[in-house]
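Consider the single chain below, provided in structure tokens and representing the form predicted on its own.
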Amino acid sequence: MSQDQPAAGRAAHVSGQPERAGPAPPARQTLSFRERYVPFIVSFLSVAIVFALIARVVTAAEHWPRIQLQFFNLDAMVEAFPAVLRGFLRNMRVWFVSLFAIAIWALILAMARSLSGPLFAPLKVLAILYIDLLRGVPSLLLVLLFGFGVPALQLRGLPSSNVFWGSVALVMGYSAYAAEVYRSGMEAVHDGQRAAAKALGLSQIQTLRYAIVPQAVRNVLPALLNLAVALQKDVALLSVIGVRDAVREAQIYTARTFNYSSLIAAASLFLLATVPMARLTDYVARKDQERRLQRTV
């Protein structure tokens, strides 16, 4: 045996015992099936319970019979479902393309928020103006400001598509929340990542990328999630600019029928695609609970 090798282990190997090389990771507990089954089934049973009580009253209601055939009629419904299918995947399209404009141009503005220093200052509060009057402004004005007013402009080499526009104002908008979930992700890694970046001679920028941004993303991937669950239905709001997107086929069907079936089968569809992602929100901030745990273990 060595003579460098340490006291402790010279004496673990003596006395014939295994080096422990620190403390053993926590056994995972396993739930028995009471446990883990008996509360999710009352749940669900107190819940059906209590659908099932709002279903009995409302259906006991004297204009139900018509209001049932105005809004929830199922040949209707299936009738305006093609219309409004398309319509639908119409804002899945515009979310898709506005969430990835969002989350690059977000994080360009919490960046710009984040420098320090005179030759930044511009960029600073360039970006601090931007943040607060456009988090200052309702979705709803930003989408009719940019839908009807930039195409009136008639600007040359810019698109006058009212789908463009809304889109845009969509990104703008949004794009402000982002950036300051962006920066208390930032703001919450630990003062010492820069000093050692600093240390190793990196520039704000080259801090930022390597050391910051990465893992702020990771300790606001729930809250950016909750955003994508928001945007998802507020792309609904295009409609108010002539977009024909599931909510205005919707109310085109009603014009034409005075029935309102349509709007349910439209938001049926929303539902289908906001609860999926609703979950994967709870499931990734189960999981970040989860790893934060384990590092202060």
Second form
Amino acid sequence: MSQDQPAAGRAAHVSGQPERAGPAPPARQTLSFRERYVPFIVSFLSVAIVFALIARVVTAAEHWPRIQLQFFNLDAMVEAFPAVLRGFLRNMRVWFVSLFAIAIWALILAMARSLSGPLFAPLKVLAILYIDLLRGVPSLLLVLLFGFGVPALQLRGLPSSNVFWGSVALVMGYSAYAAEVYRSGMEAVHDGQRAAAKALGLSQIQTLRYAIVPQAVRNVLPALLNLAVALQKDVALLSVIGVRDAVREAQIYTARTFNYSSLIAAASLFLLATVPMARLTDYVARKDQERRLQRTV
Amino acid sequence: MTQHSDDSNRAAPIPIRVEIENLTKYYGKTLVLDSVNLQVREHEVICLIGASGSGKSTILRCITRLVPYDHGVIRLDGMNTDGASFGRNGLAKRIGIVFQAFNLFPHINVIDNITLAPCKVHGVQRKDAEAHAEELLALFGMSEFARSYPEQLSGGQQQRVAIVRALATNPEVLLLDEVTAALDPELIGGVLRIIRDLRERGMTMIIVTHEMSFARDVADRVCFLDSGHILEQDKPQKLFSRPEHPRTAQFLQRIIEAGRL
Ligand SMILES: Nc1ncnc2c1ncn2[C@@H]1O[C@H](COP(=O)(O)OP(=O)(O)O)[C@@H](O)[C@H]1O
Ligand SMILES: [Mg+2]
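The form predicted on its own done, now the form predicted in complex with the partner chain:
Below: every chain and molecule of the assembly, starting with the one above.
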């Protein structure tokens, strides 16, 4: 409803002009105050009203006071907050470091996978095996295997911290995905680029390094950012191997007080991080789309 | 560089630059080149003409070893390009190739496109490579593009940069594969001018082209390729006016009908 209004307004503006085949270009500058703001105000109001109604219905429900006490208890949240926040910062640290490790390790895997020729055959086979195996195993299982399994071996010279091994598990699993993302980006680079590089004398690795990979990374940046958002949540898996992250801290509080508000507090913290990341991803994807459109014009 | 010599002088004493002997190539089970023989002398300009799919690009790709071939020998300055005589880099340095689709690297600017191979493959100092690139750009009136990115240039400008990129290692032979086929008509002239200029400077070239008037103008010899065969080769005046083979005549007739001659 509100969407029709500006269109109608524009139609009135262009009615003096001769007929066009396509839709008239939006004449933004000539929009009046009414045409510009009324649709916005209408949509804002309608959203506010709908949400108010939902809130009304929910809070009027018979069980609401109990739900509020169990999940949205402000006192409990405040009490649990310092520990949950500490855990959450640990989550984000793991996330951040893993991101870099994944970006690099996955790129190496993708490059190894794309090499051809008998000399590189073993590398290629290893990369394919790695990617197939690690993509096929649930992240949770990897975290358990590495987080409990490796420290249990008590190998000398290797770190025994569960944060470390939990992160390794995430990096290994996510790299398999990210490698496939890189690979799709590399395959999307036009064959002529490879021909030109080869004709100039660049070796296979130089061709990847100087010609293919920079273009591929640009192509797949939105897809990689999507993986980063997924990882931002999956870092919580480390709680199962005893890492005192946000979820673990919240659970500890819950176990002590039988109140679930700490979990809601943890969830809110995650949302605080993931929502902006998701918006950023959308923004980058849109820019990328525009860049592609420009190129084809 | 040597001045382009008269036709009458280019008989026996001029050395053979590129020699193709019984070149045979299959793509899978399809025979694409069938015992192709071709000799290109120093400073000579050869135009390869023929219908689409007749194998013109494949010949160029075999010469640069972009694709493997099944039988035959390709020699550069008398040396087999197959063995270790040149190594990979040596051959890439001595033979330049330019493609129909330019294939400039879009993520780096013009200077970096031109200096990439000299710096990374042939170990030229960056400073020297840049100086040489600027010199080449100036020579062809393109100095202003040095810091532009490919997508900021017109197709014709990009193709001219691609030619300069192929020249950056001072190759002995330049291969041009339908370099104007992807260009708008008004942009073709600038590219052809560079090629004429290179001819005047004595560059040895093998040019695949559909621009017959250009071929007539610039070629010392025109080769007509038909289904992987060089059916006939002759001076342009002769081949265009009195083709020996009916298939050549047929091909030229079709080109004339398309308004390209
Ligand atoms: N990569 C390839 N794989 C399979 N067949 C190919 C490939 N490239 C070219 N061909 C075939 O080889 C023949 C010659 O191709 P090409 O040399 O590109 O012809 P031209 O340049 O004269 O148009 C064509 O029939 C084409 O379909
Ligand atoms: Mg071709």
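Treat the numbers as computed from the prediction; the structure is a model and nothing was measured. Definition used throughout: the rigid core is the maximal C-alpha set that superposes within 1.5 Å between two forms. Positions refer to the first chain, counted from 1.
In a rigid-core overlay of the protein, Thr59 has its C-alpha displaced by at least 2 Å between the two forms. Core-superposed comparison between the two forms: the C-alpha position of Phe44 differs by no less than 2 Å.
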